[in-house]
Every structure is written in C-alpha cells, then in structure tokens.
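Only one chain is shown below, in structure tokens, and it's the form predicted on its own.
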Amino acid sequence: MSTSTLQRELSELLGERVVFDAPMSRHTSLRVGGPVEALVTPADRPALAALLALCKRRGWPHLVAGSGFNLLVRDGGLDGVAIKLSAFRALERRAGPRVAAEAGVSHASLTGLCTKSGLAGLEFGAGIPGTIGGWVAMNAGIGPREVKDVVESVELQVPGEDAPRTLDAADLDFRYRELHGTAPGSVIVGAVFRVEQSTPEAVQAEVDALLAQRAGSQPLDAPSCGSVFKNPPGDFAGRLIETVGLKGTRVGGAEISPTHANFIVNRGGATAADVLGLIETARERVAREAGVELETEVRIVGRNEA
C-alpha cells in the first residue's frame, strides 16, 4: 500500500485523531510491539462507519486494538490501521433490567455500574481486566461464566454500512474465547447484557470475592496480556505448563510468571520476540512431555522484526 496515500486521506477523515507510526508498546498491556502504520480513535459511530468504509475501498487492513489487552503485535508492527474505541464509553441502566455499555467501556466501570445499581449476573468479569468490545470479541469468561451467558445483543459496525446493525445473541456463535458469525472486518461497537435485581451489598460481596481470588492466583505485579493459552479440554494450561517444570522460566525481559504459569509478564524490556519465544518453550514443550497441543488466547498479530 502507500504510505502517503493512507496518511494523506486518514488525516483528511479524522484529522488529529491519528497518529502515524505509533508504537504498540504503548497500545497493549505487554507493553511491546512494533509501530502500526496509523492509530485512529474515532469519534463516534458515523467517523468509525467512514473510516472502515475507508479501509474496505483502499484495501487496508484494521484491527480493533481496544485497551490492548489479550493483543501481542510483533516487533516488526503492524501493516494498515489500529482503531481504540476509547471515545465510546456510554453505559447505562434499561429496563428489564438490562444494561447497555459501548465497547470502549472498562470492566471496573461495568462492574461499578452494576453494584452501585444492586444488579447481578456479572460479577464473573470483576477483575478481568480491558474493554466491553474485547470482552464480547472473545466471550471472556471465569470458571462455567461466559459473556455468552449474559449477552442479550451485540451491536456491530460492518465496513461499508452506514449505520451499525443490532444482532441477537441467537444469531452469533459464540464459542470458548471466540466470538463468530459476524461479517468480515465487521468492529463491535456496543452490547446489551441481562441482569438480576439484586442488592448493592450482595453484589459487592461477590465482587469482592472474585477480586480476592484473582489478586491471590494471578500476577498483577508486572505488564501482562492475561492468560496466553486456552484451557484444554478438562485441563488447565497453567498446570500443564507448570508440570513440565516452566514456571519462571525467562527470555530476555519476559517470564512465564511464578504466581501463574499461563501468564507471561514483562519484566522490563522485554521484546514481542521474548515473549513468543517462551510461548513456543512452553507449546513444544507441553506437547512432547504430556502430549497436548496448546493453543493460544492471546492474538498475534504483525510482522517479524527485518
């Protein structure tokens, strides 16, 4: 593609709201990663319409980065477009009841919504760190909890619409971190979840609680991407890797964490390089010892470093 072209008619579409050759060491919670081509935060539903209609014309590939969670960009970086949705944060009680939340919306927020509003049914993503579209895009979950329980409707924006399209649940394929049936480049812009009514204090005790758990069983000392691997079927990554003796194994500035063996953590200086490199250890090595095959949570997106 053309550098110039894309910068030139990104900035007459968006104007400051790109910046060209922006690091994603400073875009994702690994805190490594190579430059994008263009970071956009669009403004609202009619600037993201035009500029995935945009990209869908010139061919340009995107990705929702979000708040960068559950995201590892290679050290070379990345081709085309990065788009963070942090503009849209409207969250709201309806009735029902049910609770409305735009994708760039945090958990702690959700979560603060709900307590504060006595509502129950998802006290399960306390803790899990990110976004409302990251969230819904890989049906995030804890334990038998899933957004896939939970979701009432999903809200899309799909390249070259003018508007975004409503989606029942019903009408997605939700699966074990993994959200399907959308168009292609199609960016989530919003859900609507189900709730209980409940009462504020009982809300707070279960939050409380999954806190409690999460600050005793994972590592929240050091830049990570959450869990790296998915749970294999009636296993855990974490106790499989674990097992084959790689806790607190390192490369370079990253560490398969002592606290929980299915998180990587930056230690400092760490490279995207680092990081996929304990990746492959803890895959080759778990397949040949106990004979599973691993697969990643976490995204990887972008070019090797030349």
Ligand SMILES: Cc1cc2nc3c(=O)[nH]c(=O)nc-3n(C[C@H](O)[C@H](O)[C@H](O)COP(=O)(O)OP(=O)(O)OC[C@H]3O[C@@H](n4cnc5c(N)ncnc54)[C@H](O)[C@@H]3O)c2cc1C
Second form
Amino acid sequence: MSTSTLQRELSELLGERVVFDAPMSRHTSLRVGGPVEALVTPADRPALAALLALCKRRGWPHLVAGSGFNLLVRDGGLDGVAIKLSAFRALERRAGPRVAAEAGVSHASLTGLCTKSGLAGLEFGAGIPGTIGGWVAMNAGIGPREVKDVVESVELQVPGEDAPRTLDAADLDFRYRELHGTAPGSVIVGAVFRVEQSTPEAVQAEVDALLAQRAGSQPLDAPSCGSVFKNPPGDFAGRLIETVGLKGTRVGGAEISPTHANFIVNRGGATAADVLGLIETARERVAREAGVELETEVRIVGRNEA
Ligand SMILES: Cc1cc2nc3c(=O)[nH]c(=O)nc-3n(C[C@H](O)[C@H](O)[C@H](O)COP(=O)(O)OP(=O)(O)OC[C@H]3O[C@@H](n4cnc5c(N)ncnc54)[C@H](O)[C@@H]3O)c2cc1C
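What would you give as the form predicted together with this ligand, now that the form predicted on its own is on the page?
Now the full complex is given, and it begins with the chain already shown.
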C-alpha cells in the first residue's frame, strides 16, 4: 500500500480528524503496541460511511479501537486505519423503557444514567470498562449475564453502504465474547437496550456490590486487558493457569497477575512481545499439564516487529 496515497486521501476526506503514525500504546489499556498508519475520528455518520467506502475501495484494512480494553496490538503496529468513535456520544432514555447509546459512549456513562434513572437490567456491566461499541462487539458479560440478554437492536454501518442500518439483535449471532452475523468490516454505531423500571437506590446497591466484588478479585491497580483467555467449558482459565504454577511469572515488564491468573499486567515498560510470550507460556503449560487448549479472549492484531 502506498502510504502517501493513504495520507493524501484520508487528509482530503477527514482534514484535522486524522493522525498518522499514531502509537496504539496510547489507545490500548495494556499500554503496549506499535503505531497505526492512520488514526481517524470521523465527525458523524456520513463521514464514517465515506471513510469505510474509501477503505473498501482502496483495500485498506480498518478496525475500530473502542477504548482498547480488550485489544493487544503487536509491536510492529497496524496497517491501515484505526477508527475512534469518540464523536458518537449520544445517550438517552426511551419509552418502553429502553436506553439508546451511541458506540463511543463509555460503559460507565451508561451505568451512570441507569443508576440515576433507576433503570435496572444492565448492572452486570458495572466495572466492565470500555465503550458501548466494544461492549456489543465483544458480547461482554460476567457469569451467565451478557450483552445478548439485554440488547434489542444494533445500528451498523456496513462498508460501501450510504448510511447505517438497524438490525434486530435477534437476527445477529452473539456468542461467547464474540459477535457474528454482520457483514465483514461493519462498524457498530449504536445500540438500544431493554431495561426495567426500578429505583435509583436498588440499582446503585447492585452496582456497588458488583464493583466491590471486582475490586477484591481483580488487579485494578496496573494496566491490563481484563481476561486474557476465555473460560473453557465447565472451568476457569484463571484456575488452570494458577494450577500449573504460573501466577507471578514475568517476561520483561509483563506479569501474570498474582491476584488473578487470567490477567496479564504491565508492570512498566512491557512490550507486546512480552505479553505474547506470557500468553504462549500459559497456553503451552495448560495444554501440556492440564490437557486443555485455551483460546484467547483478548483481540490480538498487528504485525510483529520486523
Ligand atoms: C480490568 C478489566 C476488567 C474487565 N472485565 C471484563 C468482564 O468482566 N467481562 C467482559 O466481557 N470483559 C471485560 N473486560 C474486557 C473489556 O472491558 C471488554 O471487552 C469491553 O467491552 C471492551 O470495550 P472497548 O471499547 O475497550 O473495546 P476494544 O478493546 O477497543 O475493542 C474490542 C474489540 O471490539 C471491536 N470493536 C470495538 N468497538 C467497535 C465498534 N464500534 N464496531 C465494531 N467493532 C468494534 C474492536 O475492533 C476489537 O476487536 C475487562 C477489561 C479490563 C481491563
């Protein structure tokens, strides 16, 4: 791909809303990873549609970087375009009752609105950091509760189409920490969630209990990407990694958390290669000693350093 073509055409389309060679370590919670060729923040739906059409026409890869709480970018960086939806911040109560949120709304804001308004049903997401786009794309959740249980519809921009379309959640294929059934390269623009009228006090109590539970069991004092691996059927990845004796293992600046073995934390100066080294060690040891193949939950993207 010719970088000069990419730079010229994206600058023409987006003006000030594009930055070239942007370090993804600033846009991911693990604070590791090389630069992306272009980081763009489209101003609105037409600008997003035009951007995706251009990427499609030119064959430039793109991905959405929500808040990067579940994204690990390799040290060689990313080809193409990373899209930030920070301009998509509308959040409102609707009749029904329902709550509608654009993709760039932080999950904490959604929880805040529900708490203030006494709307119940989304409390399970309290303490899951990130954006609504990332929440839906990851079918985020905890225990048996996940996004698919509460989402009614999803607004999607499909590359090459003029404007977003709204899909019933029932027509989408939500799986464990994955969303399928959307056209390749689609961008989630927003979603509508079903809630129930309750009271601010009841919702707040539920949120507080969940946050306290997390604070006691997760290493929230150091950069991480949350759970690195999916839980295998009937077991917990953290338990397996702990059982094979890897808690506290370090590679460079990365460490398998002594608090929760399914978290890898950046103790300072870690590289993506350090984190990937630990991921491979955990995968290999758990396969060899426990006979279980762990699958990553964190989305790993980009090139290894040349
Ligand atoms: C301390 C900690 C605790 C966590 N606890 C949990 C938990 O309990 N349960 C849980 O499920 N997760 C948990 N996570 C992981 C993370 O918070 C969730 O996956 C969250 O939904 C990610 O949102 P994000 O905006 O940061 O997405 P990102 O990490 O930026 O992106 C994740 C993936 O979604 C895609 N994506 C993001 N936005 C869009 C969009 N608008 N359109 C299309 N694709 C998009 C990205 O391209 C990427 O593939 C935790 C993370 C941390 C750091």
